[in-house]
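A lone chain, given as structure tokens: the form predicted alone.
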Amino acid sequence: MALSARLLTLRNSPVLLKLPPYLSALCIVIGIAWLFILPLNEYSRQTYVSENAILPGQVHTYFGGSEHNVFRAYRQEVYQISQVSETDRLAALENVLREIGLKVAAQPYRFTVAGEDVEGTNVYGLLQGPRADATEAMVLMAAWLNFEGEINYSGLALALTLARYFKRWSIWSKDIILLIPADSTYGPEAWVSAYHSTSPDITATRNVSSLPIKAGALQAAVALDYPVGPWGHRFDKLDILYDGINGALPNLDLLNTAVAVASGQMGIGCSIHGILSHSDSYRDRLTTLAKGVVTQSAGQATGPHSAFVPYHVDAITLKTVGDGWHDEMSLGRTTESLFRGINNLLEHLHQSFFFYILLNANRFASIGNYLPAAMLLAGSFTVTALALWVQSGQVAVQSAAKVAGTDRTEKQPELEVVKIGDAVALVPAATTKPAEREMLLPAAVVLAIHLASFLPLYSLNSLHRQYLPTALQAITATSLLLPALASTALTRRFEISTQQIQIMQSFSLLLLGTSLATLATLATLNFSLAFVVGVLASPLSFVRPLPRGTSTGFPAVLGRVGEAYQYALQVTMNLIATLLYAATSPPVVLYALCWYISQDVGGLLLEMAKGWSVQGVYTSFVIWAVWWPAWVVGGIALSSGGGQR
């Protein structure tokens, strides 16, 4: 009974209607906070190999002696076929694949991206298997020039010498090719798209040709980045490159494979994201992740492997890194090793984790235990839209009393006697009662605005490449003004009120936070990107209009000095309000990364652009279509002063 009272008493408690704005900060206080806690051992644990008839570093590699003669050739020749034209180096490589013994076929691809052309040829090689049947396949990548545009010289010439080592070879149950695309982003996209098409669409700015060889299913493929020229140099360790397109990952068993095998058999020390000297303290495992976050979210190629991602095709990159006691061979029996582990598979890869958060080398944190992150984030903004659902439906009925000597008004509280079965209580009256909800003018303009952020989204990604600084300069100043300008015109035009602008800030929170696929559901596709989205546009939880008028509370003795105080005390406090809130702008942000990285920002712009419309990230989609809207219904509530009441 005396449970049942104190539930009636707290059922018009005006404490309520303000618990949700600290809810919505706990969240996301929690939210990044649960980030921290992932590199301790407790949240986090041993990679380990779970399909195992992998079997890694369980067989003996041959690859050495004799070979490191050919390697050397290889690597010679690799150095005179750099010193022609495109033309006869295409030719060069071909009559060498063919006299290794490979069915050889070149693919010439050409992307038109901001009035820029990309193309070049891919050239390949297919070997088959004496045990396969032409079901499944592995795929060997050594790019022409790496991901910093160096040409591949030592990795091309190991690819070479494990083409011909591996063809004297009887043990292959599946299928292997050798592909050297001209570039690491857009020559292995070009390929493993027409790999997976049957008739590829050409169009304006798509022009990729059909594989006149192919093989089976593809299982795997592993790209050898070694950019040293023809005199040699020995390497510390192997950086293993592992982030597909849009944050997709490959199966962690070929990771734990690669690492087992390069650490555990031949002693060399593997790398995750460049950091060659990790102590496995919590700071080197926070920083690993830091970077693993950021470098998922750009949704970017980080290296050949990346484009096969998306296909289902675990893949990754083996890049040499550092000054140490390691040669090619070293490498090629790894490579070696790791494509004989791939051969005893009888199935895809599936039975390991396909979203992780990688630590260091051998530690990892899986979905279960960074999910709900990502998760606290959109949550914070769902809590947020269904409070302002609630306000948006009830009205102040509450009377106010002058207080005596004093112009200021005080509520008087009321008290009300509720009864309910046998539990009586002495209630706080109610202080609002319902209201109909006009919700045809907040959805009208959440939906205009969704629809404007395709302007942004075009022009960005479809501009020439000399006109898109400018471009982010005019939508800068754009979204900067947007808010005012639409406040006031829905301000003295239509009249909107405070409980318009309720509705219209809930359905944009609504649909930033869980509703049309948005962060709940990115999460789980690329929690990096939904992560520093959340994070990003956190504030938007927690903007309210801005206050307008010179009522000040300030004693009648102040007379005019205490308006005029307070009203220029006002009128400071919006402005440093507006400003801080314009700097959480995605313009401005995408301003202040490049500052921070360094980076031209026509040069991002087209790295972007490149990646939308040649592999499709979609970083740019979320940028403008999901965060850039919902900011600017955040700054029409802010400037529009809580509209008519």
Second form
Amino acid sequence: MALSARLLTLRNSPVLLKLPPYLSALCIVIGIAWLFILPLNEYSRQTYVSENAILPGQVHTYFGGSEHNVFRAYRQEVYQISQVSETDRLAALENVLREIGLKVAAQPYRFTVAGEDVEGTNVYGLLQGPRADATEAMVLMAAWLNFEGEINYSGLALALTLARYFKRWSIWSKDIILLIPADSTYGPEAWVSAYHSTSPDITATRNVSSLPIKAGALQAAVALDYPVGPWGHRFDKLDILYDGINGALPNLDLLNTAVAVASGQMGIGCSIHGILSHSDSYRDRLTTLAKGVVTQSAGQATGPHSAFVPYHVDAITLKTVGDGWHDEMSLGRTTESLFRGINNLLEHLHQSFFFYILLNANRFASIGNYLPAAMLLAGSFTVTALALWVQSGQVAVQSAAKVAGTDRTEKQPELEVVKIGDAVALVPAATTKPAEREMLLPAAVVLAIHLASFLPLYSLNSLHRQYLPTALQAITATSLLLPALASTALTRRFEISTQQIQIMQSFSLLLLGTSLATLATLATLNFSLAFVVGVLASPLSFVRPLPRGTSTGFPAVLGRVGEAYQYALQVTMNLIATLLYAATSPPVVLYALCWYISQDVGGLLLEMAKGWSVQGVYTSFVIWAVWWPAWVVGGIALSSGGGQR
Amino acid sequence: MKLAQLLILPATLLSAVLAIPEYSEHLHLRPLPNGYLYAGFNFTASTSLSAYESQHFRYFPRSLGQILQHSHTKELHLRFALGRWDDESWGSRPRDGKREGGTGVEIWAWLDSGGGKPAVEERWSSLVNSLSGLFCASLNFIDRTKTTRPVLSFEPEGTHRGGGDGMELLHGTLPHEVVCTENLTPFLKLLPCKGKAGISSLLDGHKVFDANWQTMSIDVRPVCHVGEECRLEIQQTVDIVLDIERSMRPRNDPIPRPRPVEELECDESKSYHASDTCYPRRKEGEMAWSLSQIFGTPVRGSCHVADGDESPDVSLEISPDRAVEVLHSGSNETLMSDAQDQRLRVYRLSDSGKYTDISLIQQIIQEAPHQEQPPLYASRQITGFGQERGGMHAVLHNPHTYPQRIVYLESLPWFLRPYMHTLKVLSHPTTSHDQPATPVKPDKMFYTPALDRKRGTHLELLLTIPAQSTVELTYDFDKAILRYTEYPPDANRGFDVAPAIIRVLPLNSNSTAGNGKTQDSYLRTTSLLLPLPTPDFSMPYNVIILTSTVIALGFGSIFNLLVRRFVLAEEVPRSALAVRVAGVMGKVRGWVRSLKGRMRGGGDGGGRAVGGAGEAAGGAGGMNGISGVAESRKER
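Having displayed the form predicted alone, please output the structure of the form predicted in complex with the partner chain.
To see the whole picture, the full complex is given below, headed by that same chain.
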């Protein structure tokens, strides 16, 4: 009893009512600062192989010697195959696989993305583990075209040589699938989705044929990316690509195994995100972290392995980078040792982390260390939303009393006797009387804007590619005008009150923050996306209606001059605020991103549309259906002028 | 077809001799395409039923016989299998798949059903437990959840009194069981020569379990011939498919290192062929091999123990053009029987020789190897991903020009919960892809739904697979969540689901389709791995620690609040004991002081007054210790 009564009195504490904006700002500042301490030694950890069964690098690798001659021949063969037509190419690849002694099958597929057909055929071969019982399998992948669109001559030749070499061993406890997708995005996606479905449904945008040959449950997939022609090229480091679709990551043990084998056993340095010279300094770690966060938040495929991760198949791509002295045989031995490690697995990879941010090839921050950053950002919206809710429940009485200054007989605020137990107090009635909240209109507005958000989402993901930039221009114009128009309509037509504006903003921020149900939930799935959207949307916490009309704060001596000056100042301030606000709108940020990474808008939008319709990347959903509505509601509040008192 | 003939071969010989030998053994060798070799060992022993009942054993293993008697087993079939048979390159299965098991261990037996269901279950449990001990296999884990009672899939092979009445069939599988040397040793112990002589001396664990496919079977059944006493026959078979190249690697260097550059066989027709560039040439012709290289040892002696056993020990099914060399030590007696079949060569081991070896050289044979097409191709997969639900997808492909009737049997563990309303059987012809799939209606369906932790699912379908078409059988299922103590130590591996067993029924004799089999044959799919939702097993400990902390903090403080009474220090009544103790203490002090005063020669009265003040101070001190910080009601 005592506690609840005291909490109720807190409700009207002036300190508490002023606190939320500061609290919200503090959350944002700490949330962003949090990322900056992660590279420190105290907040990150050295990686370690958690699954004892893998035993990375414990076996002697025999790949070498005369296999090099075979490799050179396969590389020449691949080069010759690349000169012929696609049908001949597929037949030749199937023939090579068959000669190696694998069971061969092909899978044609077709996707329709942004009005264009993408067709291709995956070729794959199954090496049945001699003593295996067909329950488990691992995938060795060499895409015909790598992620940059180059022909993967050496990678494919190496995969073929390895398959031929693996065929002689009897130690395999799992089947090995040698997959040659036609490209690095659609091919793996088509293959892995067909692998996990009975008979793939044919839709307008997707026609993937089923796989004639299957093995057991996929345990891991390793892709080789070594696009060097028959003349050869020695590389410096192995870049390990690990980001899956929607920021899903493979088990850290797979990455650790690859790093342990490459650098520990073979002496090949490993890099992450293409940072070739990593001195393990704070600055380099922070750069790696930033690149990781940006890549993860985009949620797009980063290599042929990406398609596997959402199916809970841990996958990485080994990409050769730089000029150095390591040759294809070192990569071959690395792959051999890696496969021996995976082969040792008794259980599906589960021991190590699935949520991590890498700071170096051998340093990471685990979810417990980084998650508070995104949670604090999400919390800042919730704090503001709750504050607005509380404010909306208060009756504005005091202001009325103050304005009526000319009246001599000052009106006393209405008082009320509050009696709790033995204690008796005289308090203003306004503080105890909760105001009636009119929620229909705000709820309807928030709902309507959320529904409207499907318009940009749909148009940007289904229009033909040539119309995409135009569509984005239209969306930008509409988004920037919509708040002003909507607020005019709401104030003129529906006479929206201050309270309703507050409730509306509160709803919108709640949706963004807590229910993050949108950022908080998202943060556990894709931390980076939640964090980036949280930072970009952080101004929404501080949006309050811009003052409208004139005020009488200046002494009368200054008269009209002062008034005009005051008016001009206010208009300027409003203009700056509006411009700043417009700058943080989703479409404007997209344009800024294109300018920063110097890519044309059409290309970026096409990538997003591809991701959405082929691989189920939900980044555009988060942008248009989570962030955009919140921004529009904020804009309405900003330009509403405070509504009717 | 040769294999089938071979199966009957001993029997035909026997009828010629008219006396059934009590023990005979046979090894059949057949090179398979792509450098594989099939080796089928068959050991048959029998005893008359009267001898068996009076516990008189000669070649019939006593240990097994006693188990069968104790558990009232009428007919027993036990299988240990590993690997998979490659239908596409190796053709139809040996012995029509009848001596083959699914991956792991499979057992089915007809038990005396006298005494009702509880008695049968008791017998079954005693049978699997005894066999578990005999064969060092985890057969004792075949409990009620892993036992099914198939209706159509199996029929007794033996001749039973009363035509099979009074018997009950029980079937159990252990797909996760890894078959290894510890199962082979007891298997060999059952033989009269115990793997020391005769063809069984070739059975070495290193080679048998390096095979691409291997299955060991034990079949016990009563056999009755007209006009003779019924006999109990035990057939032990070991069927293996070896990779010739891998098996012939020397034992001291089994690692398949890359060959020296000089030994590489290159395709020199390639334009880029050079001293450092070598496109591997396709292997041609039949590989050279010999028994001693493949099995690591030649055949030691012979095992002709039974009277009247004149049957050949080894048969070789190869092209007539191939040269075969038989090496003997000691004696040069060779039995080469000229069979009617040109492709079959049979040999009888010499009784006097110490070693016998058969070796073949590398040859290029023009004639395409004869291969029989399997009756059906079958594969089965789990589809879907995630931990909640999945789907089963079986593909049955009939390559023949006549329709085939099959029985499809699945026994599923209880934690895989199938939805039978989603069961779809669709057929589409393989000849034209444009035709839509047509549903196939099962002729009969037997379904026993699972009971959690008590019984697995049993599904049996009698289907007709149309000619030259593929039938897809699909259904959806849910994955159950187990109690956390029910997970095995390697919980994240997933759970093995037993293979589906497919019985291809013989065609009707009056069928016009022609060349269909007159005997039924079996095939099995591979076993499956079912990933179930798996808890993080460190979670219970986290939960225990967390709840303990929460309870300690929450319960502790609430209990404290409930029990403790807040009062002002002055209001606390003095406890009687404290008063008394303080009084006594005061008295003692007063007495001490008065004593001191008396020694100094001072007055008595002053000393008493000081003692009283000490009493009061002591009381207040005690009170402070008990009462907490009091709060004033006026503060509200």
